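Only one chain comes next, encoded as structure tokens, the form predicted on its own.
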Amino acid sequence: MIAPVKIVGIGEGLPKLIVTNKMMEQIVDTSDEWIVQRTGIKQRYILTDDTTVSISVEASKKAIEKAGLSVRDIQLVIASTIASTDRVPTLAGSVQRELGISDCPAFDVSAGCTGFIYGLVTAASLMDTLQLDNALVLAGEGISKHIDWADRSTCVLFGDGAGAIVLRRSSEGSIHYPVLMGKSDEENVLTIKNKDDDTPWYRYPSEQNTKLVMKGREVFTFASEVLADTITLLKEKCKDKPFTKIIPHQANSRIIEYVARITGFKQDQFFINLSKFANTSSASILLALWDAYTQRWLAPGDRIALIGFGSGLTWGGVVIDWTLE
């Protein structure tokens, strides 16, 4: 059961390097044209000598500011995560350290590119089992230490960011009609591997591939499947009062538009930024989020819908009254 619980607080955290398209022509055989005509993207953020983690704190700290709260009031901390900085501590754990938050449930989730959309649903279920009035919901990527460079398939997609969000308990929710799903990635469509060390018994292969390895056809197709089938299941369930705008996970523009037409939705009703920030995975609908707020796209009683889609494989969606102003 969720919590009857609503978004009081948002923030971001970026790196510091911004890499155009001009800058991977230098790197690899593309070009600025390519990219944009083929994924909508213009530039993405890169961690250099800034972590996941640092990025993390500085979207959570924005987001307890926006609610108006301090650390000691957080109660529950959750993080999605594929590509944090240390394998143990968790990222949750990270930042509960790094800002000082008091003992509590703090834990990561790893859903691929949808793991914000867990993590949010579980965040304000856990609210309820745990009687919890306030939790920090956390994304933050450092998916370029995962990239092959030399690829040119996929070193165009990807970037590095994070966003926050706070949840209060309150009388009215505004978090509705949660979709988590999932199915077995039987061809392996987008792998990271784990690097495997050798131990006294035995000697691992030399050439393991420990960077992003992505089927793109096969992504899309998925893609494009699971983001109008959820769309639809969310328009059936909220049909007496049904959402007007949607933020998707930012992957490809390609997918977005071709997904309005076939669900007979606008253009304009998809809030896009992939321009800015390419696919930062999990973080991608969070920082989404906030430059559809920090822009005013979102205005208090909006309806809207957040989906998203990735690696598992995994989709889900949830619908939320916007009521930050």
Second form
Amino acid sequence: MIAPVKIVGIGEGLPKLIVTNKMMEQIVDTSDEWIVQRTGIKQRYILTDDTTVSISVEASKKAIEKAGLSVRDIQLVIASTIASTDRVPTLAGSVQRELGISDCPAFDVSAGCTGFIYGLVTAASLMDTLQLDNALVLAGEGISKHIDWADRSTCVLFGDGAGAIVLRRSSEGSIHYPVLMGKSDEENVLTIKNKDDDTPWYRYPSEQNTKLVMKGREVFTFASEVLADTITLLKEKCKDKPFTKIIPHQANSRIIEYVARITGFKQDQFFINLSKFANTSSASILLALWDAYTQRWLAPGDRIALIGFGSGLTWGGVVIDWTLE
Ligand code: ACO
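Compare with the form predicted on its own: the form predicted together with acetyl coenzyme *A (ACO):
Now the complete complex, all chains and molecules, led by this one.
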């Protein structure tokens, strides 16, 4: 157990616009059949006049309401994002302002698609260190702003979205066996470069690509390896009471199907909802958790593993005893 805390509220926030694969056919040379076969994705939500902050606020508000708390009860806000509305203030700070959350520690974590796992473990640990009662942990991503919409090999894969949970101190802890890991991305398999803005003292030689660039096959191999390794490691750690369900980062259904085969789990032990949302980076595990909860795929008493992997390169997981009715 990381700390004596449990999840008491959960919520989601989504942009208004749904972009189907048929709509993608209008903007790049692709087909619904190719996208579904190679990825499992059927549609994605994309920001228009909504923002990463506005969908994160919506998710956070729902999670706080579900927890039966008021914004005055929140004593820590951690947001994970690689694609917030502003560089400054932080996403956590913007959510704090928009919701009127009282003065408390509020900051962002950035660990690619693994960001929510990093945020969750950090929040649970800080709640213990600072002796806090309630924390808001959210993930909000507006990754559509960083996509090259002319690159068919990446633009069909991603979507925008936000999710949030509330953690509360409780005598029986429900978050166990944290695994946080990272290694250098030697081959630049997944990057979103900053713009090299000139200063009065330096003129940069050339404009670099500031959109998402990905080496799909290399990422597929990395993702499959670390997802399988983390499942095996967590399985080893909780032999006494094994987890029976897995909610992985939602990048590609083929990654999940392959990992299910090599780790000996059944396909239906993995929750997959990327057909609806595509890859929403660090929001994906939260959106899957919310969907699994509202569809009653999760029930109180279930022991589940949440596992993320992504740019950085990063990966990580936790085991949770689900208690929310
Ligand atoms: N529509 C139609 N054809 C396409 C598309 C598209 N959207 N994109 C690529 N193609 C073509 C390619 O041009 C290529 O054509 P060619 O054979 O004539 O050259 C062909 O399809 C095969 O391309 P590959 O890249 O080899 O296709 P692959 O089977 O590897 O699938 C994919 C590509 C889906 C990106 C796969 O590599 C993948 O899922 N990788 C993992 C990436 C991932 O999940 N990233 C998520 C972000 S990172 C993260 O969350 C950890």
